[in-house]
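Given next, in structure tokens, is a single chain: the form predicted on its own.
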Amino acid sequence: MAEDTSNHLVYWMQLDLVHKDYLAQIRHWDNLKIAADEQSIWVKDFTTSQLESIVLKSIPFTHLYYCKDNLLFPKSSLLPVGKQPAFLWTPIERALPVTLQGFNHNFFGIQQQQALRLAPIEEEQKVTVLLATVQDAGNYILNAPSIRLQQLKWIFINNKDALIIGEPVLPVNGRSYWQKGRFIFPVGYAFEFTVLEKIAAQQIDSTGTHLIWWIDEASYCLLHPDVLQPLSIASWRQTISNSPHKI
């Protein structure tokens, strides 16, 4: 079992990308976690026990900070180097080591298994995505005054769905979403290591022109801004009505 560390100071270790091999030797301690920026890995949580270890000393190119007030001090210093990062923190045991295979570019109902997924996550996110059938949707919609609905976006989806995008989220049923960039992830969820936005992204499209929607923890779909429309009563009563199915 990992030490208790509640009464201590939270030490954070920076590591450049490059050398982020090293960190194998410490993945057995299930207790840390992980993020990353596009230069550096971070690690935290680390126990006394951990701190004066012989197997993270012969780490080499690390640097050990610790977090107090919102701020970052190295250790064994007093004046600190900045304020503390936010970041997306990931258990190591599943951070490492990270798989990028070939991505399938369907625009919807994607049920693919891909090598890269998303994992849980502990930090809570700002819903402005919503997925909800168009009966609960229109339950709403066809009675909310037209300021409620101004900054919203919408796509219809397999005849049967919507997809509302922005704020304030519409008060219904229906699975909720946050957005990072052109991320837009299932709430509770993001990638394993953060270092993989930028290049998932890359290779899911290359022209950077799209949203990736993350439809669960395993399958995306490929999203056009010019496919979003504005939301209203008109333009939802004209693209129910012209469904090809019975809504």
The other form holds:
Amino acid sequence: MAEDTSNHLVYWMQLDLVHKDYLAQIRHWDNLKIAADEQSIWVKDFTTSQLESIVLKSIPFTHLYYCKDNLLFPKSSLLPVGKQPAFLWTPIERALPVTLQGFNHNFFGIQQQQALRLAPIEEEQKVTVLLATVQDAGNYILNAPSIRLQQLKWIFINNKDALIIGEPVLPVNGRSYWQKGRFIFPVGYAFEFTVLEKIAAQQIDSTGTHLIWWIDEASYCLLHPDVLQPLSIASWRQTISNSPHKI
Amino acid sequence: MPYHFYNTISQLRQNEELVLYDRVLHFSEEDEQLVKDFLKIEYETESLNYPFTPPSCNAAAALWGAKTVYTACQLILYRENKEAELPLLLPVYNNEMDAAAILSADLCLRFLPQALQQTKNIDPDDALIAVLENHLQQWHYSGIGYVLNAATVNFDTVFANECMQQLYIDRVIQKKDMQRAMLPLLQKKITAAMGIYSATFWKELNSDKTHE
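Rather than the form predicted on its own that you just supplied, could I have the structure of the form predicted together with the partner chain?
Next comes the full complex, and the chain you just saw is listed first.
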């Protein structure tokens, strides 16, 4: 529910500096502002629900005040305790920075090995590689407008499949892949740890010339760019008719 | 006896440059036969790349196309004939014009637009231009990319054969012949060939349409 600001009293919370750490549990309320004087720390800008919450009430050693006419009243008291002090307020996030643990120099797990795995990823990728059976692809390619084939390259695999690389992808049924650097991944998959890409490429193919085609999650195959030939009807007809298993 | 005709045509097909070896307008039968055989092989190689089922070679049409281009270039370079003789030297093809004939003749005829352009550069009033343009008007597959009177172009033979039709559309796209692409008969087929990728393949075609 939205806050009703018209009748809203501004509450301030006071806490001794030594108990500052207790504020950790309300640090995530990013509407809060914080200020400090010599002995204590002050917090303001609570919403009504925050004032009522158990999280706030469970903080010990706090004093709650409300401000009216530049005077500071303890909560549920009509007698002011003093004038409202002037502070320089800062957002709680900035006033109470989070410190992270330092680097552990005594970590001896360096010899550990990381298995290279493909993992499903959320982002959408552009399909640029297609693996289709020769029948499926042939039905389209043999009757296709030449402009659709011009920018593609292909290779005949296992005497039954065609791997077609390039854009725009042909309207043919098949398994689709996307390209990232030298890697060709199945669509929807990438390395579980993307930082490993460079090292993995280096380990798999140190010459740096091959395309690394991940056929599925468990196997890959190296493709030299020279084995890819430009896709044309003639190239298709000649390759298929020269194959030992006639199709 | 040197085979000038064969040498010129084989060089034209292999290097895409036309060399005339002598001032000869007539050639021996042997020479003609060589050209015929050569063009047959060329056609076989080229038809491997044709979609659907390519029609078989029509050697007579191929030879006619070669002769037309050869004679035209002879006439551009060494003219000793009168204007009235030109139609006799460049006769009209007088057999049936089917897909096989169109594709076979195109082996050499596809170079005619460039020869025509050359003629125009030398003398825009040359009578040869009208004769050659007349040929191209009839063999308009070879004339794609060259501005012709599109209204009188006959597409019946082209659309009768699906291989021919596909090749025609391919060439219009390849040469980006806007004049042909705008013909109502072709426009839909061209858009269909490019599918949703027309912006990738031929940007200007789309931008022109939006202006209309």
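We call the rigid core whatever largest set of C-alpha positions still superposes within 1.5 Å between the two forms. Numbering follows the first chain given and starts at 1. Quick caveat: nothing in here was measured; it's all calculated off a predicted structure.
Enquirer: For G208, does the CA position differ by 2 Å or more between the two forms when the superposition is done on the rigid core?
Expert: No.
Enquirer: Once everything's superposed on the core, is L88 shifted 2 Å or more at the Cα between the two forms?
Expert: True for L88: a C-alpha shift of 2 Å or more.
Enquirer: Superpose on the rigid core, then tell me if the C-alpha of L222 is displaced by 2 angstroms or more between the two forms.
Expert: Not so; L222 is displaced by less than 2 Å.
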